[in-house]
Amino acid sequence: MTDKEQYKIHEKPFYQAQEDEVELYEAAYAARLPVMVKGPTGCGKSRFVEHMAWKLDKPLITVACNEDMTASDLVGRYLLDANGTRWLDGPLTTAARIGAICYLDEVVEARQDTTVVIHPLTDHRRTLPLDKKGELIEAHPDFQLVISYNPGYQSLMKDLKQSTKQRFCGFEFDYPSAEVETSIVAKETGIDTDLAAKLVAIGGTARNLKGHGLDEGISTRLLTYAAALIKGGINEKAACRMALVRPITDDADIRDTLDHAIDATFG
């Protein structure tokens, strides 16, 4: 298996387009423009990127960013083995070499001094300097950089610099309309549309509490979790409490409010 084939997505990921984001992404890829995807937790950002990689038949290398990630984690490092030292490419370097889409998920979690290494790949240079190795990589013509983050969790300590933001074109995602989200939950899990609509209604109740006791509403991802539990034979109310309420709040009043909404929905 070639390096490219190793990173390709061979089964179509289900993604329900909301507007014209698929066509816009295709245009961005055709121009090899770096792409930023913003939106709340569990609204479909990563699934969208996976779907586009599959649709374009391009390899996808995903990096889950975290505050401990260093530049070496992205670009690579020398390792010691029985024969001495050897260089091991990081995921960003691998993507640049083979012409993959490199997806940096929740990029604001990474330290700002780490994200600076992506700058030469996001302008006319399309290069990646490996200072420790003394090598300058010219990015493969198929290479594209995609980043995502949740604006709701931004702070002064966790935000992208303008010098980074203005290197990307952007998509702003949100949770779908109730009709579209009902279709997504039903298609994703195989439950019937009426049940999916009830779960979406509970999700809507929680989202209305955002900023009034909840930092984040119930995501589409959590709705599919609840649907999967119900499809597996779990009682509707128990599944909703387990998948929709307990993960998002420890506040007793908020929990009771959402539990009452579940009881009212399922009788």
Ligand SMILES: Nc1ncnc2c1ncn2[C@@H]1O[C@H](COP(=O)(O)OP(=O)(O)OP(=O)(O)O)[C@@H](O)[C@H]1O
The other form holds:
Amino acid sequence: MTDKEQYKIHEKPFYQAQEDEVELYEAAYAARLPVMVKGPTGCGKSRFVEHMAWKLDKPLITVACNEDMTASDLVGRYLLDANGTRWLDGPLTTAARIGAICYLDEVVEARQDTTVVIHPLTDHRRTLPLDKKGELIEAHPDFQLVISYNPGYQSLMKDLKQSTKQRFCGFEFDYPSAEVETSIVAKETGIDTDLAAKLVAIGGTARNLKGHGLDEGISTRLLTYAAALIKGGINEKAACRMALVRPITDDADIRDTLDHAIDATFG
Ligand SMILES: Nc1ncnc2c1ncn2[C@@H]1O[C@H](COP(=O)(O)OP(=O)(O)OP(=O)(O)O)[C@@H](O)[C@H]1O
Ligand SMILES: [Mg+2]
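Same protein, different form: I have the form predicted alone, so give me the form predicted in complex with this ligand.
Entire complex below, previous chain first.
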């Protein structure tokens, strides 16, 4: 299997659009513009990118960024083996060579000196210098860079430089409307719509507590966890406590408030 095939997504990832983001992304891809996707955890950013890679029939290479990541982790490095040294492409280099969509997840976690390696790839140059190897790669015509991050987790120390931000066009995602989210939870897990609507209502209660003791509301991801537990035969209240409440708070008052909302919903 070629590299290109190896990174392709063969089964359609279920993605329910909230607005016109699918068409907008297609336009950005057609112009080969780099894209950033912002939004809270578990709101569908990664699923959206997977869906778009599938729809455009392009390979997808995902990199989970962290603060220990170096430019070499993205670009590549020389490895020492029995036959001497050998160059190994990093994921960004592979993506630029084969014409993949390269998805840098949680990119603000990476240090700024790491992030700047994407600069020449994200402007008119579309090149990637491999300084250590003395090679300048021209990105494949299909190559596109996508980054995601959660603006809620940013601190002053951890933000993208304007010179990085202003190389992208952006999407700002949020949790979907109750109607759309109900449909997502039902379709993703196979539970019925009435039950999905109840889970979404509990999610709404938690989202209202954001900033009043909760850093982040219940994500769509956690709603699908609760649905999966219920589908597996766990009773509704226990499933909701386990999937929706215990992971998101260590505060006893908030926990009790949410547990009461669950009790009220499932009587
Ligand atoms: N619009 C959507 N269509 C289909 N599924 C969705 C959608 N939004 C959320 N989901 C569900 O929520 C889960 C989490 O979504 P996803 O992994 O894309 O979140 P994320 O925004 O990338 O979160 P994180 O920032 O934590 O990585 C998915 O696995 C899927 O079950
Ligand atoms: Mg993600």
